[in-house]
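Next up: just one chain, as structure tokens, the form predicted alone.
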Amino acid sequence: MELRHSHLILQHYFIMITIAAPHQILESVFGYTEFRHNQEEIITHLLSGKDAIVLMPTGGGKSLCYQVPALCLPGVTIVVSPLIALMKDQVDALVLSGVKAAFLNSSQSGGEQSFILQQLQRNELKLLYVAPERLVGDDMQFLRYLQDIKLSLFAIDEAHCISQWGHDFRPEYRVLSQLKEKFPAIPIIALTATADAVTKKDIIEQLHVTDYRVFENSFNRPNISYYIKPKRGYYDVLAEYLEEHKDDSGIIYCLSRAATEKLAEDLREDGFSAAAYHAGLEKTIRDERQDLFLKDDIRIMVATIAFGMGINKSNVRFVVHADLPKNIEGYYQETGRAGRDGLPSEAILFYGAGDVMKLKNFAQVDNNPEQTQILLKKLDKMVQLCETKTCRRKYLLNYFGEEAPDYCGSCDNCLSKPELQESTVVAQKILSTVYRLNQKFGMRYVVDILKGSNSEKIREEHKKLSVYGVGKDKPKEEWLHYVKELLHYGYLQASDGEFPVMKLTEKSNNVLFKAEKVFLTAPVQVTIAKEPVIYQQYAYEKELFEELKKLRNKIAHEENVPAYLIFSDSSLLDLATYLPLSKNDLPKISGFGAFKIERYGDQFLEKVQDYCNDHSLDTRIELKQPTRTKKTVTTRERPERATDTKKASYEMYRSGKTISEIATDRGLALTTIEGHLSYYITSGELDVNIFVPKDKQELIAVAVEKFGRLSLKLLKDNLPEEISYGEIRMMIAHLAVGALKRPER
């Protein structure tokens, strides 16, 4: 069904979404139950008739900040956008959600533009996207035209383009300063994902806003992991990485047009689905390749920075820089094109000193030493990011004026050089076990006692020790790591001989009897993840997820729109997780607004229903709760079933096996086994106290209250490092039954 064939549905539906409350618009049009970050505060501020300057990271939800008030207010919102691709993308997405939106730009015929202007005069549009040149061209003719139109709001996207201090200065944006002069009563919202303090100040001054507020969100993209690798011989490393991500979409940025052509050709010869994109190609070729990429028919786009601005493709899983970016703003914006759906993604940069010299030459601006110095300073900051030995994420956030911890756990520096963390409780457990064993046993036996192993080699008298089983909360490998750490730092020593035993030292006595604190390094892996792990509370049906993506792609080709505009990966993930079986369940699924339910609901429901019938699965829709209305799930109404695979893990655990041992024996991931056992915490058959110490329970409960339950990654990022994903998962299961309203302080 082509977009134009939906005209009757759209016309009927549009009547329902004219003037309404923000939450009603959010749910009925966009299919979300909650605003994110400070979106609601921004929208309320605009609806009061005041101006707003919004700094929000790529993928943070900037568009909703003006799209929702546009639908709440009478009249039309004028959106100033710098790129044709961005306009088309946004308008297509709005039309697919039942919103009357259009754009005006040079790609349209005179007849098309005339029709849109007629719609504008008849007050039939809610949003109109225009380029800055449209507003200021022909001696301000269009601005004068707008004075006879019922306007509700001006939204200026990519607002950093107005500042000469920004990384993407566009002189035509300067004329936007006249908006306040000609339309003093119309509120302005200026939005950008990349602005340092100087640029932010210049945006405010250039737009002449007076009654305004600045809204700043965290620039942190916790779902993106950052890696910087040596440039020399990078192709083999890149090819190996792409081989491991053959089913993923990604963008590779190069400095020159020739480099994009050469790299794309090399990748195609090695069997990868890749194409080049740069400003030197014919427009028809660029448009065709962009379209194929958006529809997932091309997996990898090898491009100059001419590609990507305003491309809202939500399922880009990686962004690679084969050459050094000119500045951190550009790097941040380009890496931000990964993981817009919030799922784990990666940013990899290949760094070599040769690129620095090239870019220094490019930074020279004729007859403008001030601009040259700005560009060179920004390049220097980019080089410092590549060469820093500290946390990359911290460096990025500090650059944008934001505080950050010294350790993020998801950049190469943090992964390869973890910092010392307080591990006093862990050390005391190990040292106490050595003490209770009379310093007569080796490392592995000590760990087996900690783990409560039922191995026949464990002496019966040792099973009665107070330390027996106190370490069930950690994998065996983790305990072995900490024993080696204690040896390294002199808290333990190993005896001589073929079978060394663990001995206490003077330092260990201070820990056991004088409350001395111990700082050790946590065990980490120093590899780029081969497959992104989707952190969430409940398991999803991977086979169904793939089937839903195929259906989405089929519809996208039929309607000739990018697949992610139909539904994002996160929406399909919700379907594959919560398995809705009736149309009444679909509003609970992220991204399913009323118009999309009417248009696509039956097709996607049919896929879910068939899958559940074929695999004898029940719906899990009762698990899908909006964060603002927490529902207590009692044991009697628990939605999950004790499946055979859960029972197998449970019985192995009851027999004395550790989670790590069960995972190894069954050939399953640790996270899967933790998910199995967390079911039995929900059912009341296992006690959360076995897995999670009381002090950690309190911290996790507070974090869940603040951030919700559906993103383990978000919770992990906002909790102390020593709290594991397994502990978070177990605690969430416990909280789900309402057995623990709040741990005692």
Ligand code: ADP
Contents of the next structure:
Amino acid sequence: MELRHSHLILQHYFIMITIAAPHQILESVFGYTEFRHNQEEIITHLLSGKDAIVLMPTGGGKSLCYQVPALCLPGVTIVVSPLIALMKDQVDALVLSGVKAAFLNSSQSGGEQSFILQQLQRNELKLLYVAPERLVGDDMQFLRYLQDIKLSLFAIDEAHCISQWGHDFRPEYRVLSQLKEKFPAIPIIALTATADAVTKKDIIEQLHVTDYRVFENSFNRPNISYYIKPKRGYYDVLAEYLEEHKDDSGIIYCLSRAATEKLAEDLREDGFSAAAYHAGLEKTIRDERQDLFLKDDIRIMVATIAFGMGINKSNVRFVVHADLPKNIEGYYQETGRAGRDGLPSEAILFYGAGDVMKLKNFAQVDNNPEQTQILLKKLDKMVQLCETKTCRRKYLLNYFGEEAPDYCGSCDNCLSKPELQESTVVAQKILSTVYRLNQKFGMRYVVDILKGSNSEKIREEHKKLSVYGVGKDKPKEEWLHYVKELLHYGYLQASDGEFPVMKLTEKSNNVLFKAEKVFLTAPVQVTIAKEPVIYQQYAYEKELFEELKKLRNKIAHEENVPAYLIFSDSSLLDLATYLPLSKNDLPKISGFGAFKIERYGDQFLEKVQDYCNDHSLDTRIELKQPTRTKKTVTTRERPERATDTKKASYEMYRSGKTISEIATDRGLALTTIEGHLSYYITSGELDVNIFVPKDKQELIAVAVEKFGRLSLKLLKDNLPEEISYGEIRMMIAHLAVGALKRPER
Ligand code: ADP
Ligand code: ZN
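Could you output the structure for the form predicted in complex with adenosine-5'-diphosphate (ADP), given that the previous block was the form predicted alone?
Everything in the complex follows now, all chains and molecules, and the chain you saw is the first one.
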């Protein structure tokens, strides 16, 4: 065969030959035991020489989808990435794991660039990251150059940038259309975390891929908990939260530059490690602060949305919105920067009506009513998220066109598990007021009447109404809460228009004139988790964890790289949980690949050994089992390693004890134990049939259908006497299993 003409065939041939198995690379280089989501499927697909379009949320693990094949195949993988900062980060991380990787972009000198090109030519690189402008520059010289290089794969990161319909179009990305023509035998993987249908279609068209598969993942971020709290007096709540998370890194978003400066200063005065970041600062200052944040030398970045693009920091534990975001897209992207390492993280938004007014003004686009309408509509969706009484996660996922169960168990609404209470009198007072005001006034006016307000805006004739002042017994906020509840349950309706007025409904007539009972959610105070969530879920040595972090930071400083690139928080947590005492045990710890073990293993091991000596602790490495890939994904992921109180009850139950025996033994309430065990019904480890006879199951299911699952009391009252609270609770857990199974996509 003539070699010159066999260029294509040869490349095909190379694709088929792999120099290492994916799983082996995953373990030895990256130190992980299991692939996540559909990483393995994607990798196998690429190794068979086909193209892949990958949609995965931030933190999902996109990078491994091309980094592993890059190491399985002979030749070099070209990674196109628009974010220079991120590029350096990724290359640093690879180099720290012993992978030959480099990047090419405009920030480098000519000398540096030609050095890298030489390495490329000598086939010394496994991955080369390239900025799009470097591809197009010099009349696309680089692409011609690549013709003579042994390539394995093209990876297009942030692939939505190729599409005009995406939110971040980069004209240089258009050159990627030529890849298939110029390199027909080299597979392409395009990756993005932005998933709208038009953009997706455009990516496929622009790249001219033909033999491709689209890999989509749920956009759910199960490790992020969502909280929305009132904005009034938020500073104290925030400060208290930060006080309890002093060792964690986080981002606080504000709307304006001035607000970031002010808040950062206030926080610093209160002893927090905080700095401001916004586009108005000089570049050197911005870079410096970003660097300090990445290295954990600044804990809290108080920033405008200018901050975060290209931040790959995996141990951001919380994202706070001190001001309302303009739309859900922005909110989700910003909160998504928390918890890339998969550990529990929190998103907290402080919501106040003042922000809505402010943003409504910003949304006014001069001479463009259509655009204004679009912006206002998006803002409205954001407000609805804040006001909803149902699961926030469900609302978010639905917004992005994804189905979700009613209950996620990790948003403020789900966690507060509001019990419905009989609120007939409260409802009657409100509805009568609306009626007396001839259904012509808004929510706040109604509440002012109830409170007997002396404000000027109250009309004299209204002060003579019988309802004037009948609600003096409750604070204004509570009345507002109840009005919203009545709206939510359809006892009231708000008219359209800028100043919505309260209208009665058929349902309210039953209350006013037929004495029907009303059940509403009582106003609840949701407190944000007191301890950092990781403390609650993992039985680990806290003190050791802190020491390991210190060691990591010391090394990071010496090597001048961000700490999380040395080891992620989850790797250190693994160490502090399983206490490996010999070097042979280190490969079992997540993130400890061969190269890193060689380089850092001893130092970390020594810390663990010392700690165990001082505290007379033995290793727990035998407890470490590879996490099995679960077939049914639940949104409420059960921490595999938790030795929590639920588990204790479960094990006692398995050992043959009855529920009441466990309650006595543990000194806990019967209902608490039932709650514990119901958890294992949800997880599929216990069968509901053990606890609830079949005939009762049916009755309970019907009642749940009718009354919802919010109030156990409501269900109990509407079921036969002999059905117990425990049985209802177990059945609800059982029903949740069906709801939690994500529909096949
Ligand atoms: P994305 O690019 O999708 O935002 P990354 O590729 O940065 O996500 O991955 C997020 C984090 O998850 C990284 O710290 C990465 O090392 C880690 N990770 C990815 N895949 C795995 C896996 N299979 N097992 C353990 N950790 C993983
Ligand atoms: Zn929820």
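Positions refer to the first chain, counted from 1. Bear in mind that the values here come from a model prediction, so they are computed numbers and not experimental data. Under this definition, the rigid core comprises the largest set of C-alpha atoms superposing within 1.5 Å between the forms.
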Residue shift check between the two forms, rigid core fit, D92 Cα at least 2 Å: no
Is K554 one of the residues whose C-alpha moves 2 Å or more between the two forms after the core fit? no
Any chance the CA of N368 moves 2 angstroms or more between the two forms, core superposed? yes
Following alignment on the rigid core, what Cα displacement (Å) is computed for T658 between the two forms? 13.5
Angstrom shift of the Cα atom of I348 between the two forms (superposition on rigid core): 3.0
